[in-house]
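A lone chain, given as structure tokens: the form predicted on its own.
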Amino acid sequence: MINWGIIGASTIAKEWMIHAVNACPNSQVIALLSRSQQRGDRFRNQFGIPHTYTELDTFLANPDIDVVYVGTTNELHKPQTLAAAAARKHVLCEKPLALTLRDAHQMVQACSEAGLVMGTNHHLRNAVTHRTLRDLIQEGAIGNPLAVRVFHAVLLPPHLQTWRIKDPSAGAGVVLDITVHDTDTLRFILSDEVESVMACTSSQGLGEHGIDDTVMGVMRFERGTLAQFHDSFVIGHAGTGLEVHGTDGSLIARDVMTQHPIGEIFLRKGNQLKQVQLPAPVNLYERAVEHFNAAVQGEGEPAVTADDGLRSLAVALAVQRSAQTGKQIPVTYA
């Protein structure tokens, strides 16, 4: 059995993390720790966790914990990654992974010495709407992929209305929130890196403080491919997607960029439309633990690396400063 500690007694951890460790086979969480201990005694007796803490030393003293979930606000993820890692704890660390590109090599590094698994929380990938995506494309069913657009813009809900919008300090907006989600999705899904970034930000109605609650740009990949992306906090009456164009024809995905295993798929050649047969839904918080469970045991990766985590932040990053420059942006990754 593979035990894990919840660092961060969150939204995300509350309503995806604590039920897809339990839900697998072989892990359960055992120890959340939490700033509040009444939050913390409320976590406790919802899930039945059997130890709850408020400081970061004695969570990661206990000697049972063998896997560290990191899912606190932004600024906090590489000291937290750091001491795990020196506790010799193995780290699932939310999306971004840090501030800026060098903590979050730090933090990459400090795992990979201590002989650690690290892996990143991007969820979207473990879909099966994104994998088939993928799959269609590697086998060709479009040709080159020439155009990408993906709709990525939502409003946030009331209760998620907290430090992303209003907390400069913690890394709030929404490049850090959702960009980074897109990055790694298309990445995936291309099997490409981007190149370049050219961006612009507003504040439409929620981001306080001069956060940026609204970004739209467009990323070019080393292959040439142009990918258009619109992502937000405050629109509430779209819809996602994302529609990936080739020279035969184009994939059109609906409902896709969310955390629930839902969405459909058509292809698109000419004048015919054919709705693309999906897999069997999973839950993509399950999957993500189960790839890391097995990458613990020494079977393979996580589903989605420390390395990806990297890459997926650096185009935030330069779509952050291609936005307050007005220029076109090279991607750096070292």
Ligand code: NDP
Contents of the next structure:
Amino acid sequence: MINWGIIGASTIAKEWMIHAVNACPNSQVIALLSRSQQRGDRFRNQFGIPHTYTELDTFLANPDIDVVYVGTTNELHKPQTLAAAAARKHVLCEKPLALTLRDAHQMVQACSEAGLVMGTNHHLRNAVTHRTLRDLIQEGAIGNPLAVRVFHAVLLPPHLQTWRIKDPSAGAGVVLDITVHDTDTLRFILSDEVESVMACTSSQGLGEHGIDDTVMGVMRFERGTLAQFHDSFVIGHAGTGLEVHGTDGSLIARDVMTQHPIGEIFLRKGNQLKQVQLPAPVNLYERAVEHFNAAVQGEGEPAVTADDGLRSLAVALAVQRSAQTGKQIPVTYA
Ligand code: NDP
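Now show me the form predicted together with the named molecule, since the one above was the form predicted on its own.
Whole complex next, starting from this chain.
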């Protein structure tokens, strides 16, 4: 049995991650750290978590914890990951890994030097829809991918209208929240790296003090594919989607930029539109935990590695910089 400790009595832990860890036959949540005793108690009662803590040191001193899931606000990912690595715990960290690339490198290095598994919790690659898109592109179903459009504009639910739209010190804004996910998904389905970006952000009603709640932009990939993205917290009725247009056909995916295992894919060639048969859906977060558990047992890698998290952060930071400067920004990964 692989024992997980959860850092942060957060929405993502409550809605997805605690269930995901406990749903895997070889893992269980045995501990939770919350700065608030009251929130910790609520989680303990709701999920039957045996140990709750309010201090990081005492949490990490629990020798039974094998894996730490860092699911707190973004500015805490670095200190909590470094502390977990020093306590010799494997780390699954939420995206964005950190607020700067330098911090993210430090986290990745600390885990790697200690011989620990570190992963990034980008969920979308675990969806059968995105894995099918990747397979179809690799099989040449649409020829050479030339252009991508990502629609990831949603309405931020009221219970999440907190630090994301208010607190720059916590890494607020739509770019660090959603564009990182687009980046990881596109790198995965295209098997390519982002070379440069151009973007424009806006505050369209939710973002306070000029915090971006909307971004539109373009990523240029190394093999020449251009990907256009629209990410937002203020669009309630658009639905999400992703399209990849190639030399020989187009893949059109609807309702796929979501935490839920839903969505459809169509292949269009000329006037022919065919729905792609998908494998049975799987819970995205359970698959992430399954792969992480396997990696801890020496089998393969996490579904999304620490290096993948570094790369999605690098692109998001370049997107922010492009929006600030009005210039096309080459992405620096080092
Ligand atoms: P929340 O705002 O729900 O929680 C963040 C932290 O705030 C918690 O760790 C908790 O810390 C504290 N907190 C929780 N409730 C309250 C409250 N009522 N009042 C004051 N503080 C509170 O964040 P999310 O769950 O939305 O996001 C957490 C992380 O997960 C972020 O890094 C985000 O980017 C990522 N995320 C990833 C997703 C994915 O699909 N991969 C989806 C959603 C988020 P404590 O208990 O220690 O005080």
